[in-house]
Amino acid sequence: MSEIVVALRDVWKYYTIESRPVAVLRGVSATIKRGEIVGIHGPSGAGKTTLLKIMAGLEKPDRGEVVVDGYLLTALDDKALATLRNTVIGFVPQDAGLIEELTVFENIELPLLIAGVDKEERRKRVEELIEYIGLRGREKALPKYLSGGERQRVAIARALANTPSVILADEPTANLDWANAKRVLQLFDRIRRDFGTTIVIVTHDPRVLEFTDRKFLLEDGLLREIPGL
């Protein structure tokens, strides 16, 4: 099993702006150990977003390579990318995503269905992770009648529940209060604990990179890594 869970190479992105091609990340590098807690800072429009994305397979780069876990993630098919956001890769979005319509119960469950675990078992791995992050009783509750950190919580168990190898969260504090966001961040921690889960935490809020192990700065297109920050 590899220390290196993410490996970026060389990556390189552009964005067409009034008919001229822009490079949104220019030639980014770097690698990401299993079980670190990773934070990418850096301002509004600085490509943090696109990054995370790229990492995710939802965007491919124009140039560079992507290898999460093993896998050259410029060398599958939609398909293959899809089955592997479903099972290596877990993505938290910035507005937590949720299906509306379905249960606590029923979003958390959603990606096992996708996996095809049998019911039986969907039932004990989804009822553990409610309970695992702290809203036993809320199984039935949809999303609206969800606080925004409660809804956050249910974002990351959905991401959870296949044991990725990798969980990407996209400014997941943006939207909380600090008492609720800090809730959030130590219930990345205790997931990096219990499950030896590598976590990249994409975030404008210098705090969050408090509750990280590794920090980098994305800035006018370039990665570096900022040591004691």
Contents of the next structure:
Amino acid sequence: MSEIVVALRDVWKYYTIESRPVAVLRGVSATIKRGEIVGIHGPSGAGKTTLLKIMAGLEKPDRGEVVVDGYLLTALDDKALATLRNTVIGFVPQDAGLIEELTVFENIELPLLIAGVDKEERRKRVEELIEYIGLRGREKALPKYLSGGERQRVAIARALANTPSVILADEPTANLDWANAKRVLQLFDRIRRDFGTTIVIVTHDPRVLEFTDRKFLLEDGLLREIPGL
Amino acid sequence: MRGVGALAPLLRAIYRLPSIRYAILFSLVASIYTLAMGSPSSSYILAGLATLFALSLSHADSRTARSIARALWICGATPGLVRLSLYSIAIVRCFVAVAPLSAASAHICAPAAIAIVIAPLLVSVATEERVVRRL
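Show the form predicted in complex with the partner chain, please, the one above being the form predicted on its own.
Then the entire complex follows, led off by the chain already shown.
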């Protein structure tokens, strides 16, 4: 339980705004242990999504080191990062990021197809995941026929498909009412208990932090832990 | 290439786009008509209309292409696979758009007919390459 799964060491990220480099992250450091649910809170534009994308290997920091499950992300090339995103890291974007023309089944199947899992095993795994997220009977539904909460659950199942060590969720409750938001957060808690997955949730909603083990505040490009928020 | 099997559902996704289906149908009819008619002005008009029709539908397809690329990228597809998926969509869209014009031109000049297919394909590939770099 005490094994460190995510380590951020002096991470800096700049964006160019009106031809000037602006530091969005200014020396962010933190460690996250296996099986923890961690919340990263902060105002809009604080760099929460940027930090999450850096942890996912979707963006590269300008300075500093990021280690996920023993892999030094900052030393890997694009191909190795892709393999890691497929097997070690699950990412849940704010808008769920589903392919609208593919069914629930096909969307969840995507990471398994990329991993080269054979057809029978894929079918079995996707059916298990659909059952797990409570969407049995909706396998053939297109995302446009799902509610916001259901879409998020499909995105979570897709992130979980290859049983990653870490799931990174970007504002997973932002577009949901509180009842649906709670269902999504309870699902994260269940995933942590059943699979020992580390979960990092970025949120601007302080209520979400009640469901996390540790809370961080990202403000002015700096990350600090808030023990009793 | 790892995960090349992911292209099958993607091609299915492309085919499920109503705009692509309409464009393929219209393009097919226009191409057959122009080939059958020789090269009268009416075949050029029809071919031009088919191209405009396909291009007018391409905005939605382009949005879909980007959402597919993003989903693949998130799920761990290699840059090569993302590229391949975007190129597949671009090739389908381009071919559908220019097939009737190419068919109409084939009566006059075969190299022109080939150029009509190749040129937009190269432009599309360059455009999609920018998308890959932004991911």
